[in-house]
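Quick heads-up: it's one chain on its own, the form predicted on its own, in structure tokens.
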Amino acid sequence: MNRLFRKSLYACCLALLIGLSGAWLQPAEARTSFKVGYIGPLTGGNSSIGLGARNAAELAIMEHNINPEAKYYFELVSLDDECKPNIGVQAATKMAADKNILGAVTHYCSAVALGTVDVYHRFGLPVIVYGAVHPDITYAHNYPEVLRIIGTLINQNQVSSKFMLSQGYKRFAVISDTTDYGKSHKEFFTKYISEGGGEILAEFGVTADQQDFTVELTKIKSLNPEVVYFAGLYPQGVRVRAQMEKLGVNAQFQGVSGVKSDAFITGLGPELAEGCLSFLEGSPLEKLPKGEEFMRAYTARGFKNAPDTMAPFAYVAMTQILEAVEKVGPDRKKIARNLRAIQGEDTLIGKVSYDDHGQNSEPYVSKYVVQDGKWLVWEDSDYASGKRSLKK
């Protein structure tokens, strides 16, 4: 019986017991109890991703706790960063200062993760970033406590630029939010497009909470680009795409990983979302060898929120933290060293290996397109087969 199947069986049993008792199972008296943490956007525009990731981290803990072979029992401390750097720093400080918390799965938004790495280093709290993709999170400082299980936006833009050029697109207009996340996406995308022979007609920086894009899109319309590339998160991506339609900007919409959310489709409606593109680290659950087992376990727990794009990463990250504590005990420094030593581990998201900066060095980037109200992997879509066409 493989490990994930065994965990899934434990989770199903636990869900049944919870349903009968209406309460959490308490730790076995023989086990010492410790805390682990989760920080992500639990409220606000990005909460659908943050809540799904938190639930996945909680699932990993529940599966661990009902494993009779486990030495320790764990409790989850969950904090909201709202995808805002100042709130994120407060949450990180509160969590890292609690010595009873041995490790944490943290952050979807890059601006928040960039602002908190110093906190984790100062307090020595081992964290695995599950969703933020700015390169500097792992590469600017090389803090031993900070790891990242997802790839970086460098990988993402290498794939996306090559793909767009292969589709025959040559003329691009770029809109990016002015956070480090948006600016870095723009930097690498424009670099790879230009190197590949494409033309960047114009670049526009917008604030992360900007509502009206009339000025930018009017200028873009006059340039007649083939593609509008948007680097930001999905709430703003909804507004950009909707206003493109309103102003008659007849160009292909291309988004970064921050756009890949079911909430993007819900916000636009299936008709406007149809044919929009996004690129995201990892593979969809249905493509993963153990994806169905994960979904069965997640569903059995009865979480109110569906597992969105980052849930598998959060699940694996929390599993790795719990296993590290099991191996080395409740010592933050030893936990961090154990996590850094992971090489070629088979996980739900594929193999994971951390390099000398704590960065997963085996990332995979998937291409997505909206078809009939759903995000589909490009290769499985009518667009890839030629039955439907992107905008030209």
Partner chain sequence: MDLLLQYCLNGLMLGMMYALVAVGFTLFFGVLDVIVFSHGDTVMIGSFAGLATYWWLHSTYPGLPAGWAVLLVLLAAAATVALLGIIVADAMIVPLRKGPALNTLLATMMLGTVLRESIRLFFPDGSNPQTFPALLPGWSWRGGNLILRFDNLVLFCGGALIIFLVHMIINRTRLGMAIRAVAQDEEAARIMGVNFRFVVLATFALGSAVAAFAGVMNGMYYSEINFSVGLLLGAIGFSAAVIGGLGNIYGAILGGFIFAFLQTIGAVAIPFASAYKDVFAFGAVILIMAWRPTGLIAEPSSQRV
Given for the second form:
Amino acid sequence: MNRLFRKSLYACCLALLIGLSGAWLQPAEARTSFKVGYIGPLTGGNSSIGLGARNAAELAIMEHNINPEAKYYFELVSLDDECKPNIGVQAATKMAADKNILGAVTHYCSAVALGTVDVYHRFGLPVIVYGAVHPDITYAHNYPEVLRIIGTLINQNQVSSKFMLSQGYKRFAVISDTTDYGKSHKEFFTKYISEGGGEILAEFGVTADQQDFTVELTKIKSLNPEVVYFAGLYPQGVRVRAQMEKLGVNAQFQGVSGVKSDAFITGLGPELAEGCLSFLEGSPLEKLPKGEEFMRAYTARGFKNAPDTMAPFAYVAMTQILEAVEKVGPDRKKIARNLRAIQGEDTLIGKVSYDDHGQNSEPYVSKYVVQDGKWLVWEDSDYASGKRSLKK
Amino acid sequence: MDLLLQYCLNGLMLGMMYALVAVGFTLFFGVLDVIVFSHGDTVMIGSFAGLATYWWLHSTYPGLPAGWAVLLVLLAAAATVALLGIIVADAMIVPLRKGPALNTLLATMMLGTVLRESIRLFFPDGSNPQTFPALLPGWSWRGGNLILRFDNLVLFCGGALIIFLVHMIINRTRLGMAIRAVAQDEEAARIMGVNFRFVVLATFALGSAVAAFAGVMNGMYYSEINFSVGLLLGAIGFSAAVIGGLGNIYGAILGGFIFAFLQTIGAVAIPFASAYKDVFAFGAVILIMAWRPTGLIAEPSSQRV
Amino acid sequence: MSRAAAIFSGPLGCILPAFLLLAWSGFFLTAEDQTSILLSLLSLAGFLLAAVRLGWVNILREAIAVQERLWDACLITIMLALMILFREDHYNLFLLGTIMAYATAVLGLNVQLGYAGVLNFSCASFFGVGGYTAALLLSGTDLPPLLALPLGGAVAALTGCVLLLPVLRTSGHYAALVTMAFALLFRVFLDVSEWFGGPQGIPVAPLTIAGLDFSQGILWGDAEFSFYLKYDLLLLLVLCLAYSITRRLERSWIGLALDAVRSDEVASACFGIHIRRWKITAFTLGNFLSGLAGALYAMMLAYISPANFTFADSLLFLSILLLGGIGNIQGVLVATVLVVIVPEKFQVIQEYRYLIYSALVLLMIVFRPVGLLPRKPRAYTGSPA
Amino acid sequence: MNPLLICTGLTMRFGGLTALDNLYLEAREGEVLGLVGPNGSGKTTLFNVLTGIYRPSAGKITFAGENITSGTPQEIHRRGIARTFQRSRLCLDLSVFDNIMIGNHTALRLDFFHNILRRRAFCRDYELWRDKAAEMLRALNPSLVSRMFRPVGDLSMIDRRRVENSRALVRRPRHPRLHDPSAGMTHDETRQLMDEITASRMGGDRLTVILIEHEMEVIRRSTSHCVVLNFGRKLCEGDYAGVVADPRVQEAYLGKELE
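Based on the form predicted on its own presented above, generate the structure block for the form predicted in complex with its partner chain.
Entire complex below, previous chain first.
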């Protein structure tokens, strides 16, 4: 009995020793190594976009690290914001508080980004927002650390409302989720539609995890609109579109940037998704001069997930951060200043210039339509050429 | 008028779905006096099992008639989920009965998370919404704003049939008699030669199979399934079973329809903020509990002093 | 062995384990790479296992029981030492703060569920009521900010009164439903309401006491200490207060009455115990503590949203209580530390953390339903009679 | 001796079942009243009605001249009625001392100030009660004193009954009711226990006890007066010998002989 005790005691002491000593053995590094960060939705309903963007950021780092001329070696720290503001703020605090992290590419969800910009400012971490489009993320303050590579939803709704009116639509019903993302989409869309002479028949707020939309859609049906405008993210977009069909709401489905995801089409199936519209900042990959090259590089790395919509933005943002560090060294303030100075840089997504709020002022909004199970740029689709037509 | 009728139809479909979930809750409670909170996620597993079966059928026998496909999808989903129910009951619920009821409740809540996360992580592309195939013909009849769809009608009647079958099993078969006996007095039933373990497992198989049907029905009704529906569906099913009065199947059905009714009323009657409908529905549940602390169709309390 | 036992039943029996604990946690919190985290966790587990098998735990338990004040002082010293150690490390200080806020809230839940047996599946909601109260009071009114703390607790307790009638009338699963429905309702309500910032959440103004701004770092010579240090100190104070109140409560006739209510309502009633009175007391006091903790947590977080206070978070609080051992306030502390820190440290399992966490809790309920440190019979004066 | 407790026309219905049917019962000051009857004859229901757990469908209960018919259990307890339960209802996870103090609840100071803030005063208060409880236990079984802070669940059956009886008697009630004090115990244990109860009765106080007991031997030894219940009605009453000899009682217990 006593021997057993003694044996177990020795074993434990040994384990403790090994544990503690193993911890102090750090792998040696050849080049000076720094960390950069990524935060986005890696789990939950929006993870398909977040994972694609994370991979793109990683790709940028990999390409940098194999470049023999690079002075520094980078490591990626990626955190999950689950598209929830509170988790996002925690992740941002964690990242910003870590002094070894020099910059970060962050957030797809506007709700999260709105909460975290204060954190980045407080700790002085330079970030480039790659996918969140709420205007207040850059325009509500003047934080030198916060930049955004994607356009704002103001711009998006200007383009989309003008387009819809030009297609001859006049009567709109609006469903928006109750996040600031959905709310401000609704705000700007209704504003531009009314200015352009269209009519908003009804507005509905829905929660971000709502399953059943039949009540809202039944009301909408009785109003007989030409277009159902949905401001939210794709998981709800799928449900709204599917239930429109079930209830025989025969109106055109118009989504916002949050709907433009391949998962929207997988969720609906090609028949139901056919003809759905969406609008998104930037040009599609295949339209970009370096798009194909990027796709090839992405596939060559063997990432598990598809790049999805936001990958090019995250890639460019990460590249910019790495280049800034190479130029000015590991100093957060200088990096932020250096990033702000970028004007007219030719990148994968086209020209990038940051204005005095750190907003990329050269946003281009593309119009998309689903044709045969794929998002196509409007101009290339059968719809634009008149072979097929949207619902009237 | 036709608008009102449409609301009623939507509400009825929703109610049928909730009722099917609530029946499971109440069955389990009747037999073992436990709440199996993961039941909502069992429903979700049912719809994913149905989807997987469909994919398999579709790739192996592309020309299969839709009727057969529906039947096979249902059977496969029911079998998978019934098996899951049996395993859960045998490995977890029965051993946990010795401890306080809270432990079972918490453990099944955790089990629900485990199921949900497993689908999200291990089902192909499970974190995204999935299309559920339209297995039934989409014929519909329109009158004004009213649309009456053939597939919804079939689903509703199917649900009603399932409930009727459960009713028959409980009231007309030997198994049902054993279930009722165990529900009333477990010890006495054991002494009278009822195989307790068999009855418990059979009940879990039955309740879970009903859940599988609810899952497939959910998929066909919304044409879309996702991993996260379980938690809310579980909460609603539990609420429905409780407002009806736990252990009472008819109470559960009533509760399901009441909850759907409350949600619909909440959305229709509060026009300025239909998003408040769940606040309204759950608030009403709390009020009902304050008014009738043991549910609407309450069992006489038989606490021995 | 007996000589060792004699030595360790004295002050050394408290001080040495406390020192070991401090050393280990300091190391663990600073560990960066995954292997060292894993190894240090494994070594802790091995050490604890040995401690249980060799009877060290019992020695420690007796040493603590005899010298309770000393042990309390040791624990406070550990916390203070960790704060000083991490004075510039925002993130670890934030984690320490989170632990203390959660522990305070779970102490409240313990009064409700552990003592009086009042089921509460909406602990996180009351935590949230406190947080939102603080947010609105600090930004909307000119009240002295420190007042937002007790007011957060008071508003949470008042909100709880809305549920009193159904909570008192129902029991068992029916009572579980009432609080569960409230948790779901609360979340949806915050999500859709315009006044409380919607799903977006709202920023919380920092606490200022007598001109001392809690969101500013502390300048000490050349070094700048993290502003979290201030919140941590305040949280430590609150936690100590809450801990001491719950402990005294347990060791009193009130605690006895609460236990009687939980254990057997009918028998208690026959001995003149007012079931309702004690249930109301426990429910309200518990909600007050949760709300108080929530208010302070919100200020520390500087930004709160409905997603902080979901049904899943209520489950988290409940599972902390269950993990520690229902009714044992020392268990609450241990379990909170584990539940908050361990997932944070394992970035590898990031995607799988919910799965692993819920599976572990599930296994624990099945195989050790009494929790890590099961509650002992009441000792009114602290030391066993 | 005037009756301390009088029930008139006491009726209790559960749905269609009549558990007590127009019952008249009186218990005189200082006597031990034995309550006997076959299973389901309404003894337990009577206890529950008397202690306020059930509210009677009809009838009136008077205790020491006051009407206590619709009092809550708490109010009735405060008038000096205490009870034990058929199935032991001790709080098994609480200590022996805790359980006894539950019976002492109405004598304890329960304000927040005393319990939480003035710990020193509380400790004095506590030590007082601890000594009293120890004294009580010592009289029953000295070995219980050292186990006063162990969970009741660790005790043997007879010790549990002792604790339960102490819990009922600690407040020195005027009118304790004991329900099946011998359940689950051997004959010897039962005798010992009854001696203890009788001893505590003889200890100067004039307790009025109603005793439900299935063990006829216990009834014979302990009671001065018996009431036999059947189907919620009083079958007969009198002293033990008279009751046992009554053919109606034999019939109720054994069934009617076939002609």
